[in-house]
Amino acid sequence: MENQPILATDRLLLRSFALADAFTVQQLAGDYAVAATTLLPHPYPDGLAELWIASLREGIERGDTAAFAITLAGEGRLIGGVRLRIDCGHRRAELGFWVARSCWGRGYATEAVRAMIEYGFSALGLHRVYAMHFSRNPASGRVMEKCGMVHEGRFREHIRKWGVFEDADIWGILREGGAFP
């Protein structure tokens, strides 16, 4: 994953995540509460961490992936992710995020999202950014609105999460008319 820059923000280094990261991924977005507003599993089974880096590692060769592991500057700590889904043909991307439940209300998220959405345009190129999160998380769309993205919608009993069918919410903003030239 040689091929990511790492982006720097006041706080915050995003590179690329190493198979060194794995057993701190399992730890992190294992948390019961982190896996419960995002579709992550739980209990997170051993060894996916490493299955997920590497599937990373493939999606970013392949040109369909950019994928940040969000660290702490000062000290290099690993706190979360950050992912774009690319969709080269249509110059669009979904964004995916995760911060560990102890870093929670810091603006962690919001830093490494607002990097990311300037990463895709700038650095890729993309025309759109959207995501998507249940709508009974209201701090992941307070991140995106932050982030300069729109509310566009409310997908009724989109997401079946722990057998229970979920609202989702999405947000998307452009590259032009949005917050970035």
Second form
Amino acid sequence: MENQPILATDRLLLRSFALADAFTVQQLAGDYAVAATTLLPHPYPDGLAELWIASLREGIERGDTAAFAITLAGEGRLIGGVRLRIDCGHRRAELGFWVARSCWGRGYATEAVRAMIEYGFSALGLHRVYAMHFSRNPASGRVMEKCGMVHEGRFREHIRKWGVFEDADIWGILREGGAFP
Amino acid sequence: MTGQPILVTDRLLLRPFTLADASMVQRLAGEYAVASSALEIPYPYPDGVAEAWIATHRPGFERGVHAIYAVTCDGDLVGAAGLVEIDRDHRRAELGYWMGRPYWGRGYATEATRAVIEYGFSVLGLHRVYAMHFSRNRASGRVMEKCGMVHEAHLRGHVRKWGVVEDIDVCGVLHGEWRERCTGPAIRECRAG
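How about the form predicted in complex with the partner chain, since we already have the form predicted on its own?
Full complex below, order starting with the chain above.
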């Protein structure tokens, strides 16, 4: 069942993941630099990408997930992923994203995240979108800031990543009252 | 050693709920002032909800996802306190509590939550305990502060309670700072239930 639209931005096309993306996902998300900024394992095990893509599709059908592959418009190359974990009762969603290291520093994450926030508010009827990142990874916070999100706090040593307790920053944006850049 | 132990503090005894507590839970938690300050408590409080809630306690404790206590004083149920969302991977848990309206203003919430935090750190081996309260409910924030918790975040419009979108605050305490700040025993006695 394919009930997500395709989202086009200036340079990107956001489309649903397909099982055929699994090999590329494993390669890109298996990069140590990407894995270190997410909750992903490293090395990235065989078969996990297929499971992950299948779980996204199930979540989309249940209505608690929205997830898009980030691809370059034109050439169609997959460069990352962006996702919402939706809580219908509270009309909010947690946003997460990753971009292949070879594509960092070009504003692709910001472009994809903006499109996802807009999709969450206008298509899914959300009231709030929030996101968390490791405090040691301020680049991710800058993406959130550029998307109009507001820094709301820091959860101290909230996440254990590879045996180390790490701080996480949380950012949020509301549908009303947020100046969307 | 899989059972949920009884925790004794200066004035309170924390024990697992039993179905016999259900009517008192309905009466105390069903009061508007209590229900409106807790995310999950309905109002009016329907028959059967207290029984259903209590029935989840033991299976959840055995699965290791929560540890919920009846807070009693001289044998009377005065409220509830516990750890939920226990996450072994991240060694953290969320603290939650409510006190019956007749028992507000006596420091029972602080005394009970201190015992539960101590239980989380010393028995469950947690690294972090955090808690959330409606921003409009400053009294709950003061309980957290008195327990040595640090204000960490103000989440705008994060929850919807009875159709109204509300801000919440998040406080947290880490095992190391708890050991530094917690003077005096938070639990006088911990014994098998």
